[in-house]
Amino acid sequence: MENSVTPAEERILEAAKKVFHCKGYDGARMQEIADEAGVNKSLVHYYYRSKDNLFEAVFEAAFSKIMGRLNEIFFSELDITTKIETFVGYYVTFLSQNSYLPLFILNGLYEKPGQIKKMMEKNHLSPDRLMEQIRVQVKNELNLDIDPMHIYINILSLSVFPVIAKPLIQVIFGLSNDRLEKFYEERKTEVPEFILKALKGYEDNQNR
């Protein structure tokens, strides 16, 4: 039977997410997290023992949210075109609604780089297996010999960067929140089309 999470634990995790997001691992203090959660510090230690354990719990929740559907999408029976469209559509929507996540994860990796390996193992994520899956599909369906890492990084970058750069984009282009949301919605179509046209161009060059 799975252990249920108490309301106090939920408040502590939510408070820790806010504090870690604002101040990072090094700048966060257990007392500050306790104050944010409205509990005493001893209760935080009771549930999580240490700042390391609490950070790991928050990081795991964030990592699972952002990477949770990775295997589901790319190891499904969908063709590669539909996979790209599904991946971009899901992540653009999800990240625009959880814009704190990419920077939180990146900052967490800089401060505690060993965390990524632990989370990948726990979530059964295998980069080699993922790259081979993409390589085989691209070869079989599009007849292309191309490093799958470039394809994946391009898709990920085009999906994540506009979320990370949200304040910059709004200032440069003078976008209101409503116009920005429309922009994100447009990305769900624009990004897959851009990637697939780039692959088509690569195919044309290979055939010359």
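Numbering follows the first chain given and starts at 1. For the two forms, the rigid core is made up of the largest set of C-alpha atoms that agree within 1.5 Å on superposition. Everything numeric in this text was worked out from a predicted model, so none of it was measured. First, how it differs from the form predicted in complex with another copy of the chain.
Once the rigid core is used as the reference frame, the Cα position of residue 187 differs between these two forms by less than 2 Å. Core-superposed comparison between these two forms: CA of residue 196 displaced by less than 2 Å.
Having seen the form predicted on its own, the form predicted in complex with another copy of the chain:
Next comes a single chain, given without company.
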């Protein structure tokens, strides 16, 4: 399509992202990827030997893109309140601009639950470190002894699901595109508020 001077290999990867993200592994066609990159189909096989290889490259890029930033925020020096606000704000924005990414990743994880650990390591993601990080911060700043896992999943759920469920929400509530965008904009403040109010609730209970 574009006649930029980008080397072929990179154009192929970009084309592959576009196609795989939208149509998934089974729905994607090597021919379509080649066309999208403005390149002969054989060249795709020249750089990436097989469809599997190409898909893996695309998947890894997507996974890193999403998890890298997540990591960055959660291990930053911010206090827990700002951290939650930053996290939600960033993800609601980023995901609603790349609304195909999260579902693509989830589907990929279902198909290949095997090779993920090496991707975790590549992104310097350790389950234990993450859990400990959250636990300590919740304990020190909020003085709460609650399971960090549920909190973390709750934050993730409230940020990610509404983006994944875009078409469902649009249908259930009958929203126009404009109204939907406004809805996501609202969530950037609504979600942190909701979470912090809940956490405050635990605090009150505990210190009674």
